[in-house]
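Presented below, as structure tokens, is a lone chain in the form predicted on its own.
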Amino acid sequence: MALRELSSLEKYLGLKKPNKYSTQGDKKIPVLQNNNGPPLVGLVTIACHLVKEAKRPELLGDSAESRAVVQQWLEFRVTRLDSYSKEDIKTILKDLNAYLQDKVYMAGNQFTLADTLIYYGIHPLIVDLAIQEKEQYVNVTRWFNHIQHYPGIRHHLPPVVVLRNRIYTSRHH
């Protein structure tokens, strides 16, 4: 999955020459053979390199605080979303839902690399949710729908249907 994500990120960033990737280990950790030095290893390391190569530093955050928040969510992607168990799903979605309550993007009011990689990482979870489950995580669903329609992001992933109107209410008539 990580190789497709990196390929999609390259397209989004407008990088003309696609890179050659390989994987290492049982977890298929991506590796980029770099012409100018040693290979780069890991999704976040390579993604940050691609952003810098594309001269798009704003995607890593535009202040010290936003850069730290972006880095925090990139770590969340690798530590929580790339190795979750079925029991972790509700906790992950509940935590993200609470965090996104007053935010448009992962790092506040600006689209960053964190949005891209969290979107790619959470896509398999959202695909498997029933409509009623999506309604439980309204902030995650809102953010997810916004990101999946962000220009150039959803290259390799199918769109997920998200209803805007609640069709189930908690009150019985």
The other form holds:
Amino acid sequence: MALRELSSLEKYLGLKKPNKYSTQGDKKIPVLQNNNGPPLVGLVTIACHLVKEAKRPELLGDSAESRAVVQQWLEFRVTRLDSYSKEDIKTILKDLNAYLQDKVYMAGNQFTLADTLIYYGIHPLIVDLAIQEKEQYVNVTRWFNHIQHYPGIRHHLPPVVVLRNRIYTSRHH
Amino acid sequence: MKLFVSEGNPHCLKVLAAVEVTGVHCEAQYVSHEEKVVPFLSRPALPALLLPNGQHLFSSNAICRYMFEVSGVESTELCNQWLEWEATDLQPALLQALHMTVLQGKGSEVSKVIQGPLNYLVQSLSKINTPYLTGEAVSVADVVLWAALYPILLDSGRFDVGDLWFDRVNGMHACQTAAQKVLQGKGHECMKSYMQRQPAPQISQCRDMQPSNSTPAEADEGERLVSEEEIEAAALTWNKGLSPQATERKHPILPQEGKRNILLTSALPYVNNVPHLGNIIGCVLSADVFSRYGRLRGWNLLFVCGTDEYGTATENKAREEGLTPQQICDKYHAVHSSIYKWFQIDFDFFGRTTTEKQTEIAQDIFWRLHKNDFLVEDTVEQLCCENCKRFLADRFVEGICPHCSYPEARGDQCDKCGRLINAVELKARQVMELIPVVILLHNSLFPFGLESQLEQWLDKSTSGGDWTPNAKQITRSWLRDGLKPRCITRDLHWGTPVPHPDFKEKVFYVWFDAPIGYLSITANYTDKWEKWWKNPQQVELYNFMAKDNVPFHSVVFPCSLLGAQDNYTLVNHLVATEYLNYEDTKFSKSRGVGVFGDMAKDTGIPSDVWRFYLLYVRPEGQDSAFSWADMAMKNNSELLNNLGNFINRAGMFVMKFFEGCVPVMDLQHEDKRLLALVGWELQQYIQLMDKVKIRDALKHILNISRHGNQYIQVNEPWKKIKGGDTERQRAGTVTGVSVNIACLLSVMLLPYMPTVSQTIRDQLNAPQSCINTMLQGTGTFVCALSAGHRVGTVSPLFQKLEADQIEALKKKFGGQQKTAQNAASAQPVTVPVPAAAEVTTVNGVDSEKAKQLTQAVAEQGDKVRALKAQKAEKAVITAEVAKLLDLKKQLAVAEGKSPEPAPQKSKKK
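Same protein, different form: I have the form predicted on its own, so give me the form predicted together with the partner chain.
Okay, now the whole complex, with that chain kicking things off.
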């Protein structure tokens, strides 16, 4: 899974030569053999490395503050979205929904690596949501729909249909 | 830029150390663990950093990285990698380790949890030749990893973590300063309150920690592999002799030096209600199973309970039945006693709260609280009946909960959210439509100022004892809301008088008074009651109850005892069940839904089967439901086909093939393997029972008989008995092992089904000493019936429950299920015509009529609402409202509730 994400990311970044990855441990943590040093281990570490290689530093944030925010959500991705229990799902969606209420992207007004990796990570959760739940987490759904249509991002994942209009309006009666 | 941290929170070490190391200017504010700093997170998350742009950081690693970046040091790829590893691999293991060390006192076992990640760190350290993880200078990776490991390495040099590196970072002044700030030199103690507020870490591979939510038989367990050592050990145990027979219980039971002394209470049932199955499983039955088990384990145990008899409800009931309150109590105390007797609840003493001792002890506690200045005088609003100038029992008022809007909240407590309510706070109070009510102020006394003592004690008790998760959670939420003074007096007659001259006319409020009943009931049992109740050094106290009673046992009552300052024994283990529903609705006496204690025996189903099924669906960890169909199924599949079948076959083989004498057993490897399997199940049973997981433990009994049935099926002794010598010998071994397993089962069943258990031993003619042998230590499955032992007469233990029988019972007790036709022929009633009708029922509950009236009230209510919505004429609405009120009065009568002092009362009598 992580390997397909990395290869999608490579395509998005326009890296010409695809890298070769291996995995380690039960959790299949990705490993990148590095010609000029020891191997890099971990999804976030490798993804940041690819972004630097592609000379797209703005994807990691354009200020110290936004870089911190991006790193925070990348960590969220590998700690919260890679292993969760059923009860966690609600909390994750609820918190993200509250967070995204006044934001276009994960780090505010600019598309970053955090959007890409959170999108890949949250895809399995969103696929399972009923329409009503998608409406309940309307900010997450809006953001998700935006990112899946962001040029060059989706690649290996199937699109998720998101209704644009609420079926039930509150002024129904 | 502002940093929010809390004391004793290990994650705050990282950020404070980063601040110190980098020297970044940043204001640190100390807040409580529960403070919600990050607005979009539903759980409190600390540390948190408020960035200059108004955004929040809630990840401690991101905060540290930011500090370093602001100070001019950007994090390298290698740093990134360490931080990612710390978050994904090291942290989960550390959290579990901290949980074990700080809360469970299992510090010695943490190495197996953190050894994996530590090895990785040590290996990596051995490959680098720089002083720090990523180079010649301290980096964010060093600070984060040091801070993560520090709390767990605090009191031990037990782990090798590349001493040089750790000591180097640890020796930095910045790190020591941060450690001092967070842990205050108090070590693990300081982290306790933080850790208690965290969800327990998920433990993934631990076999004995299976989730307890699935019902016993459905939790499918794959074939277990048994090691050779286990097999040998089981065979050795098998040949051990029986222990000497235990001495008979001698009353009065008193604590003994050198024994585990257990005082066990179950919540005191209120006297004027007939208990329903939910009450029985939640309190007395669960406590009974545990006390029987405890005696088998050889603990010195006293089990007391009794009826709670004071209060307005009793006064009302007395007026209704034309008796004195004392007569009512006598009458219903006998009803309770006989029900519990039928259910074989083996109390050491079943007392009552209306005794001299109660007055004496309650008044003593009161005076102590008073002298220690824990009582405050204040007034409280109370609902009062205008006609008869009496205050109304809180429980008597029903309305909408002001906190969670639950429509059926009672005047003392909401059954949904569990919060305590003052009756006057209820919205849409129903009783007001029946009785004219005014609100009066009345003087009261409140205990206060005990919070810190209580919190200290709770920390100790909840971490050291077996509190069910719901009990901990309810208590925690109470503390979080803050303790408010609660009124301990009421203006009634039927109660323990308040001894203070300024409050002469008052009695103690039932929630101050009732738990003191545990003490006074014990005092009525023995003069030496203080050896139990003022002896926390020697005595462990278990309280059993349903979850709605938790706050009174974990907060209210302990406050009284702590404030009295007389070395009282406080609860060590608080065992609370969730709710038992009836066929997917709530038990309700007034609606005639459900089976009540006194009706169970009329069903013709034996008490033991009732006990078995109630314990099988015990609401342990989540609500569960009683279902007739399910009861029949469990009886037929588990008791009849599994357990009963195995025990009966084993006994019958001895009778038929071996003239009633246990044959010689020559154990083969396969037999020993079975002994090991059975021994393992026995061990699980004991582990679970020790933790009061009554329902989960039952599963392992049924597993054993399943193993047994399979063993018989594979070995076919009924065929082998007809073969040659070796085959006959094999049949003998299989039969002998099986009948010994039956004997073990009888012991394990004793807490659950005492009669069946004794019947099995009678049929097998088993020595009585087997019951105090098998449950010793971690489980001791010995050969109790050796070769040559003569068994008694074997006969079937259980009967099939037929579908039509069950269908009939379901109809009989189902309230709603009853058809209108049946009801009409049974009793001429004037409803559902929504008109006033003379009510002619005799005293007591008329469930059928109540049901129809409920329907009529609902219809009339709809009609009124419709008229109001259509803006109909006022006179029309008034007339219809009058009809509605009248119907409601009739309903109250039919439900056996006292609608008094409404005028209807005279008609009714």
